[in-house]
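Only one chain is included here, represented as structure tokens and corresponding to the form predicted alone.
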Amino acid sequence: MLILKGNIISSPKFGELSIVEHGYLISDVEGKIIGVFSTLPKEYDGKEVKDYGDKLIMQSFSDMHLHAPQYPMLGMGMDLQLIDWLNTYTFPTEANFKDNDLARKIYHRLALELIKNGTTRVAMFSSLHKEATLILMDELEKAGVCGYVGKVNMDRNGGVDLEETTEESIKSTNEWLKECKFTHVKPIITPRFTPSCTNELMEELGKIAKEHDLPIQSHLSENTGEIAWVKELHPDCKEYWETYKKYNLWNDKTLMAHCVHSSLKERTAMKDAGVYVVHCAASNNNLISGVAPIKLMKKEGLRVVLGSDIAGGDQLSMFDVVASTIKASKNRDIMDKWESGFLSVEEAYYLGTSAANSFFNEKEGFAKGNKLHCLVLDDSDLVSVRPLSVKERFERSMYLREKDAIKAVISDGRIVYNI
């Protein structure tokens, strides 16, 4: 079991922060929390105490979209819209996984990073590669993260490089859901995007979901032009959404990634399946895909979580995509007249870490019997002219953070990093 002591915070509503200032966090010995206190029960008393001082204990992140094979070109391409983007840099750098060698080197790097920035918990875009797909599950989980990982579907609109056969792609997913032994993370279906994939394949994806009981993800009116290719491809769609659902790929264990532009029926056709929205604020800017209206699907009751969406994002650090995200909320608001209103640092930290929370079964924020996932941090370096509230501490630390301010991960239950 673990006891921490420290600054307890924590998200259990959209909007709302808990914060229990010196108090206990507490999970047993499955690594299931028992609860927050504020001070330690008797029947504690003589256990180990983990004990943080004055450092903030706080709900660790959620990564809800990242694209692992695009670690190594960060920051690369920004000028460029996605399709163009995708041509250019993407495609090319995912062939290379293809070298089981090189996805170890990288994997290994990426699995390390995230634990290190305080994400314990994923779901992420492999590539097209089987292997290499088993090699970033086994790096994550001996790291500690946990999640799901897809092996990328793609048949068409790849090049030559990076394309299967429908045949190709059916059979190695068969083989990989069948290799996948791990613990901590599991698979997830993912058809790239509709440009990529036959009907035929999608109709197969969505058999083998259904036959497993497996998640999807994939990604959804993200820029203009890709809505355009979309139509042609499916004339017998009215709307993008269309194409996912007519192939049982629409369900509420879907994430779909970006609808920046999504109309007001395919938003209502996602709040009626339960679906995801992940919201990815900074690969929307870099791409230039738009602003979407996080604000306004909120108050339309959409599930919407947060997603680095590395490399079209270009920071792999979710405090980022948090401040990333009440930015871009401020700009959707400013375009909007100001009539849509703004995310508060609160709202924007729920969607980064509560809101996936039912996506893994748990209740939102610190909840009786969740996996313990939290992290603890150090801002006393930090520079102050007077005493700050915990909170103002909080609310600061998503936009400041000094290097190696994170002292500690716990991930399921098990402390994955301790400097």
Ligand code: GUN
The other form holds:
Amino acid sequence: MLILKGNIISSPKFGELSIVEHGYLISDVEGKIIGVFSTLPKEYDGKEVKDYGDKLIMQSFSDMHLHAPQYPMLGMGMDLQLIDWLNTYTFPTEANFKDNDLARKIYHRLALELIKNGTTRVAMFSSLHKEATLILMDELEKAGVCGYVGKVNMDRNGGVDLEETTEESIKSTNEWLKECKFTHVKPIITPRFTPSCTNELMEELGKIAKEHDLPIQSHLSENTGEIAWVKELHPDCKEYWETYKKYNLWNDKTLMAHCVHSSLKERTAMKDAGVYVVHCAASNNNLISGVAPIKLMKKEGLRVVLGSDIAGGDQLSMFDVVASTIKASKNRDIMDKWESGFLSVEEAYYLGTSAANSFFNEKEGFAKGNKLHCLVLDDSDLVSVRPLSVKERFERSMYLREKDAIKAVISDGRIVYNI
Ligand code: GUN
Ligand code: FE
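Given the form predicted alone above, produce the structure of the same protein in the form predicted in complex with this ligand.
First the chain shown before, then all remaining chains and molecules of the complex.
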């Protein structure tokens, strides 16, 4: 059980911020939120209160798309577009994760960095290597990161060093599923993207997802060259999304990264099926893919969450991801002649936090019954010419994104970081 005291900030709805100044955030012995209170309820009199003074206590982040084996190539190859970037930098880097010692070292570091940056839930791609994927899950579990990790499936177009046969891919996926025995880190079916998977493999993955009731993650309509390639590979499909739908990889527990160039038809198909768009603003900018129309997608009623997409994205911090999301949406508004609108700080923060809660079967914000995921931020070092409101301090923290300002992180009701 935890009783935290401070300025409690959460996003109960898209565009809404709930602020309880000098309030109490209480979770039970299972780590579930009991509630947010402006005064301490009588029944907790005498219990230990973790008093964070004037600090901000806010929902921690869910990074719903990132590639763990790309962590050691952050900020590299950024002048290339997607397919060249994959072939020149990404695939050769990921191939190294056949080495379990290397995997242990890098994934240990990544897991700690996620927590230090206030990311407590993830949907993550590993590489195609089963052992390294289990090591990654183990390191996340130990560090206190919750969520989903996928052993990547790719049986074509990976080059000699990063390809499985169809049989190997299916066999090692089944073995991996048997060996996944973690409490907070669960498996997710992960066909890399259509150009990486034969029809036979896609069909089998759809069956495995259904049989084990597992979520699915992949990439969709990120880059125009990629889209043209998918058309060549699947002449029977008019649009990219149909290549997933055809093999039962398209439902309300599916995460599709990017969707930069999705047509109205593709967006409607996502909305109808409840597929999540994972917006990765920095990556789309770095790889010159385009600027996704997120404001429009929200108006159309799509489910949108955020991803750092490292190493297409160059920063692991979700503070940074939220800030790049806002900036991308402003660029999109300008491109649309100021007709589409842009995302406010509150809206982008919602996308980086509460929007993913439904994927984890939870309600938005600090709702009663949700597992407690939060961070404590100390912004007292910043200068200003007048006293700032909590809302102004919150906005500043999103833009200034100072990692050292994070003083404590709570994941699934456990204090996993505290300085
Ligand atoms: N499409 C297929 N693989 C990848 C990847 O690793 N990163 C990005 N950004 N897009 C992809
Ligand atoms: Fe990606």
